[in-house]
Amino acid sequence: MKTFDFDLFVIGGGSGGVRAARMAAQRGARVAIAEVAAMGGTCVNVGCIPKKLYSYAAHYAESFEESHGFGWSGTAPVFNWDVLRANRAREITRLNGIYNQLLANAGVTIITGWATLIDGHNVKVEEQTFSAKNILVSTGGTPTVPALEGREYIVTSDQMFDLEPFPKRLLVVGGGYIACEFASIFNGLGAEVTQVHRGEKLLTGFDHDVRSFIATEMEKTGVRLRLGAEVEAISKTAAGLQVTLQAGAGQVTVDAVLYATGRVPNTNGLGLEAAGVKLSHKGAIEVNSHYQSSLPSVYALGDVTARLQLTPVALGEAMVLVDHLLGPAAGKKRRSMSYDFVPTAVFTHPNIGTVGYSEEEARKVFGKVTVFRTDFKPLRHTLSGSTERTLMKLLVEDATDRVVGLHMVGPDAGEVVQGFAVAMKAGATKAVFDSTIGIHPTLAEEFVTMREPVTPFASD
């Protein structure tokens, strides 16, 4: 019986090849991770964490403004984006230690390196060689830039948080929730945001409703939205960055273009397809179930499948990677995955929570659907002197009264809408929402208290 350096090598220290790493290093597998930059991924390093804090950041100003109508008076304080970075660098440090430290602590042997496939069961990470039992590569994605004339201008996502100097005025090309998110948080930061998108709404596969309203309430903010435009070419002009769109649509003179159009796949430089791994025609690795490839004892979770993009998404596919390859911890249930019902928020201003099905998917899918659905100004708003408003959404399946789709536009939707998730994972009914009582006043009691209908049956 051949006998291997590891029992899996993990290439990718992302959340979740850390997770599988560190879970099967606890049940006793011999694991090596190898990751070339910091540890903890896109999430901590240039995603979810450091764009949260950025977006915390940004509703202050509004705060101190409605604060006003509350009584409090007095002059803001002046925001200052050298502190910011400095202190979400200092926390991201701290959070990179404590991955390291968590796969140290699991027995974990960490590599630091560009790793590359030789074969099936080979890894070569710089000049040393490792082999493995089975190997899981979860590099998950990067953004993509279009090849056009001032290319060499244009920043990403993962270049924003460390922009130097602020840019007084910001072009957010794209319409996604990466876009949305920086064109909300900078908006916020006191820049001038303009926002290109090529479509005519915003966040194409959400709800028709939230991509509506979610448009009215960033324009509000001072979010420039500029739709149906595409960006031509960019240019370098003692006044800024001149961008000009296509179909003699103008000109806009910025200080940083943002392109947020899309991520592809980490894939490029890896070995994959060398050592026969299959990629699908936009560089995903395809995985079957058990999330292997084509190459038996090589396995992929995470961005780089190109399933759905989420963090937690990855962290759950780990744990029933690990499940498969080494079967359940002492007393535990096998774990599986479903893709059904994943919760999401998007980190606009407002915010957005979504669970389930948008009302399109939902009458595709089951046919006759009832739609539930108010908009309103929050009790927060009755003084603040905002114009903010709320969206909340229901959309139930006729034929078993089970709610199969949940949205919200609003404050703090993401923490409203994880709630709700487990409800409907369960198969929650309209009628169980209806005999919930509310916590009153909240904006999360509307979910329970919606009884009229937007679109009666009579009328599908």
The other form holds:
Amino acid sequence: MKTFDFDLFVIGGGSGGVRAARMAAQRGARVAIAEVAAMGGTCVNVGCIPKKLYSYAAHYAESFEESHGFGWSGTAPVFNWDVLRANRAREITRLNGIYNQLLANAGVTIITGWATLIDGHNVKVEEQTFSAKNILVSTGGTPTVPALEGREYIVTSDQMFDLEPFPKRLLVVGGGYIACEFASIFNGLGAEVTQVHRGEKLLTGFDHDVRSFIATEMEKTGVRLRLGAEVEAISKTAAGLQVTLQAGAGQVTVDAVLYATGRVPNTNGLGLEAAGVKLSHKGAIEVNSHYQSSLPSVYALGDVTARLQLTPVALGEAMVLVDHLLGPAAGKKRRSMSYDFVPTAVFTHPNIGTVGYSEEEARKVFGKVTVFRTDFKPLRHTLSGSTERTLMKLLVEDATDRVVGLHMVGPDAGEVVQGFAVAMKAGATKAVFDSTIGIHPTLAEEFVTMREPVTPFASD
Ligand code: FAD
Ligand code: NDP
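Show the form predicted in complex with flavin-adenine dinucleotide (FAD), please, the one above being the form predicted on its own.
To see the whole picture, the full complex is given below, headed by that same chain.
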């Protein structure tokens, strides 16, 4: 029988790759992981973690402002971009070290460099070749920017964390997760932010009420939204980067232009197709329910498969794959992955938290749906002077009374929705919500005290 250097060779040390490598090694497999950049991937280095740290930083501006109504006074503190960047960089370096340590402790061989597939059992990293029984491709994704005049002047989210100098005037293109989050963050940090989105509403795919509500709230915080607008060209002038909008919609002069127009799978230059791994028309690796590609010994998960591009999804997939390849851990059941009711948050200011179906989707899937909706001024803002409001919405399938959609725009919405996601995975009905005692006074209690349905919306 042929012997391999490794049982599993993982290409890409991001959320999914690190988790799969570590779990497989802990299960007794001989595992190697190749990473070309810093260990931890997008989430740790240029995604979730630095983004959330910057979001915390941005929230202080409003907290200082709001503290006056609670009796605090004094000179407003001054924000120092260099300090934030340095502290973030230090923390990320610490996390990179922890990831490397966790892998080493589990017995994973760490290989630094760009890995390419030679065939279903052989991988090349720089000048070295390694053989493996199975190969996992978890190479993530990368920002994509449309062709445009002046493309050389734009940056993507990868560069935003270390921009030099701080962009006092920022133009953000896109209306998705990254565009909305960075518009909120840089607005909070003190930049004058204009967000240009081609659609009439932000956040395609989210519930229609959430999409309208967040636009209003972001505008209240100072983000200038230009909806239904597109960039024609960017040029450099003495006054800054001059961004011309299409159809004579005007010009905006800024210090930096962030394009957040989506991400594409990292499948170029990996030798995938030559080795026989089938890609979709969007360049994503096609996999079956066991994350197996068209080349049976090659697996793929996470953003490179372009399904739900979220860290916890990549982590979940990795654990399911390890169970599939090596069997479940001693005394544990084999894990399975469900893409239903995956909760998600958008770290705008205020946050969005959501789980389950939007009203539009729920009506399509379940037919008759009852909607409960409330928006109100949170208790905190009775004294803070802020005009921020909070939105909460429940969608209930009439036939079963099951809660099939739960949406929130408001402070810490992600924290609130995570707990409700458990209830919804468990199939909680509206009657269960109604019989749950609230925690008073909180925002979250509104989800268990909504009694009167609202009339269905006229589709927009
Ligand atoms: P990645 O984490 O991208 O890892 C892929 C790794 O493969 C990289 O380290 C790369 O260097 C390496 N690699 C690529 N090619 C090769 C090669 N040939 N050889 C060796 N190494 C290679 N998700 C959330 O859930 N919550 C959030 O708040 C959130 N915020 C985000 C904010 C931003 C700005 C971005 C960009 C993303 C955010 N995401 C968030 C999404 C999340 O980061 C991704 O879904 C997640 O990182 C995907 O994990 P992955 O393992 O598939 O790939
Ligand atoms: P998204 O797919 O969320 O949004 C892309 C945006 O760019 C959309 O508004 C889209 O418009 C717009 N767009 C696309 N092409 C063009 C174009 N040619 N010209 C103008 N606008 C264009 O991608 P992101 O880059 O924001 O994020 C990628 C993924 O990363 C997310 O989908 C998410 O899964 C993950 N992520 C998760 C986060 C979280 O969990 N908090 C945070 C950040 C990222 P339209 O809607 O009209 O198509």
